[in-house]
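First, one chain by itself in structure tokens, the form predicted alone.
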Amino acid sequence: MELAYKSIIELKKLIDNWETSSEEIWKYFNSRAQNLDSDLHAFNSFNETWFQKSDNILSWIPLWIKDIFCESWIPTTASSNMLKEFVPPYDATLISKLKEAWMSSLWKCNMDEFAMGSSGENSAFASTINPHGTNRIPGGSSSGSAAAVAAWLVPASLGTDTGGSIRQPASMCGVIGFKPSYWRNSRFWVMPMASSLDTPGTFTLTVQDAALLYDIMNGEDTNESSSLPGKDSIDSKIWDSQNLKWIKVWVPKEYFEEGLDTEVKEQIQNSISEMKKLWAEIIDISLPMTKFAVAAYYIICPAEVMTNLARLDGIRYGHNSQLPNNGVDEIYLHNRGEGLGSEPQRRSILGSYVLSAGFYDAYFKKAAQIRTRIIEDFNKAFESVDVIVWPVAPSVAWKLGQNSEDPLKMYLEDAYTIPASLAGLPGISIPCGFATSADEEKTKLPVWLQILAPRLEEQKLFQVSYVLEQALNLREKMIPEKYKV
């Protein structure tokens, strides 16, 4: 196979064969994404340094980085006017924990602005597009990173999933995303978004890549409060696993019913019917809180938006308007009103709404409770079972403008997701086939199967995922017909 469909593993033992060096790989990857960027607009920038070979884990093989985890002297930007400028002197922990493993960071990826999107049109930039179809959004956030990773740009890239904005364009887009639970990973100098939601993690073309750099960036951070002591190690005999004997899979009903398109439905059905043939054990069972899942993040979320970007007002950080002003408060409007675009705005006037003093109690408060309800309902389900598997999304992947003039509808969008990252939960989205978009052109379009395992629970969601993953085989056909070598 060319270089282009090689996981991370396998372009590792190349370089331990010498039958290619990690220089000829960083040229190669280089080369095509210089080449094919042009068509995905996945990219913002490019560090055009690179390294001698090396023989630790990651031999310079190159990672695409989502334009949020800061980096020293290349330009982080969050897709946002408002840092267009801004260059950190600085590693986010995670960039200097990949560095040590000798990684090789090469493009910055775009992404909804300051994370904040389920599509990946509301860059300040440029929207991306799903390399599976000229005119599709990629999912968001982390839209660039899924896209690059689906176009064989890069063999793998970093994310961040606040709702879903790993889980939710690795679906549209036809590849691994993998979030740890919560408090895996740091996130100490990546800009936050929703800073109790705010969870790091990959993109991948393989289960094992994504446990490989799982593997390489968890563990404890003084430097960041939320941070769990020790560091969870993989156990390799986790790869020896052949079936699903002994485990028990929820399949939630609350996930199966109205708003879930029937290609969609049959696709992840398949999947559990193939769990089943893999003598997993298929147990239904409710979720009763989880239908409050999209209110309450979508109250919380704003609220802590509002606070993180409360210091990018122009005068402390961020772009600064050169438009004459008559006093403070035209500081702050002309500032805000260039460097933000209209979803960080709507967001963080929605979280001074929720969190002022006389609605404090009756959203924000109530928003909170009805998270420890959702936590509660996830522990008590996993005392019966070890992993949860449901959609990632009700749909494929829609039109380009399709839902971006209605925020309520994009919101819903998350409706899959979000309930596990209220729970820090740790989740992984891996392929189970294609459906057709319910448009008139009929597009063949990627869908993934979302699978849950309980907090802190990474391995045995490796595990599961692996099995399934090897018993669908499905890698090589969600390659995109335009980015075949």
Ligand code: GLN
The other form holds:
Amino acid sequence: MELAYKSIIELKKLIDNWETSSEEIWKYFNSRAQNLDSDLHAFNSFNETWFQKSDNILSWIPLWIKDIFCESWIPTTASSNMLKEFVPPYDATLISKLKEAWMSSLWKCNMDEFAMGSSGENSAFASTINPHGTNRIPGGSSSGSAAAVAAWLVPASLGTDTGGSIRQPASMCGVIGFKPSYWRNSRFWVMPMASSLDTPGTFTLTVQDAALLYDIMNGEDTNESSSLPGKDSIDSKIWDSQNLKWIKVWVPKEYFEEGLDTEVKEQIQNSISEMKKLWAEIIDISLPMTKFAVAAYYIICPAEVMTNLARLDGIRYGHNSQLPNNGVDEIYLHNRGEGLGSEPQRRSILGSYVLSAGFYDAYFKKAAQIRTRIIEDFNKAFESVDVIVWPVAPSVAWKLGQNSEDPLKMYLEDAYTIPASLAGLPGISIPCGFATSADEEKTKLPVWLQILAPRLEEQKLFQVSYVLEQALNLREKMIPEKYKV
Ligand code: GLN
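Form predicted in complex with the named molecule, following the form predicted alone:
Full complex below, order starting with the chain above.
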């Protein structure tokens, strides 16, 4: 029996039937990660203690956690030199909920520093590698979380999605990436990047696993001002395909015209044809404001980043420079200059600029207005359709270093994921085939599609995605050659 290819639900069934034990599972994934991670750089640190402490190990399944969720007495670094030595004394609400259920974290995953990036190359420690190609980016910013699940080092992991950081790396690595509506999962003690956008979510092998974790994680947190009252419990009827009525799907034509790689487009269109055969009526509608989403995001996000990172001055905690100084300005300069990498520095500067007295109206206020118009566009679209289907990114995983010197090019890679983030919508990315890279290497890499549902309609999203996942049946085909057991 091969434990590596099992979903959480399948592993749990094996435990319940006494066909394996938590200990066996733990040992299996532990040795797989120890043996295989040297090429991937998917994790930052390893937590052995919880397993040893647990008195509930019979129902215990491992989970990897993006290194941005605080866990008590476990180093939590956000892959930044600023917090290299940081050990929080508290658990994020989501970590507590998962521990109370039956999951435990084993590893903290590598990521782009403070979640800023689309390639995994902004980690201060090492760039994570895509398991499907030795010189390919895994996507970002939740790079390690995606690569670990794709290489079958763990059945599931947690990430955060601010402008695409779950959906995009999941797609580049060929796993399921799910982001709920903004108000569903608590952000309490998850290090903030852009607080009006940050949304914790998951990487899994199956849609049902995503729903299972969502069921555990979502719900009101009184410590969290943006958290919605109550809880959204999964109704098991959504898994019965008989209950999926004929649904209306919008495929925004304008997003299939310019800039999308031809083979990626073909694969996505094949999957849409599959949907049409099964249960979907494809409808044309328009989202005219979304073309301004990237511009608005890269004003709103740096403004919030600047505010959030201002607390990292290296005085009470964080990197403390040994350089001599001439007063407080130089202390900040040295601590932040050495502690923060170039992308957090770039965004802090941009953020200060767009919020400064003379420029606030011209930049931040305009961006906020565009955000409202984008939300209105989506609201209008969802009056006539049930879900929206479009790509996750314009091309398959690019080569390491290809975009890292050109921040603007990197930002434009987020064009398909940012609109849903600005509107707080739930979204999922699902592998739908393979395409060859457009460069000279012609590497075969995963292709995906993104499904979006109206606010707070996660269950509809799961229902639609599940039917499509069953029809495409790609799970085993997505195993990267090198990581087959
Ligand atoms: N790539 C986007 C950015 O760098 C999204 C990051 C994220 O979702 N955390 O801002």
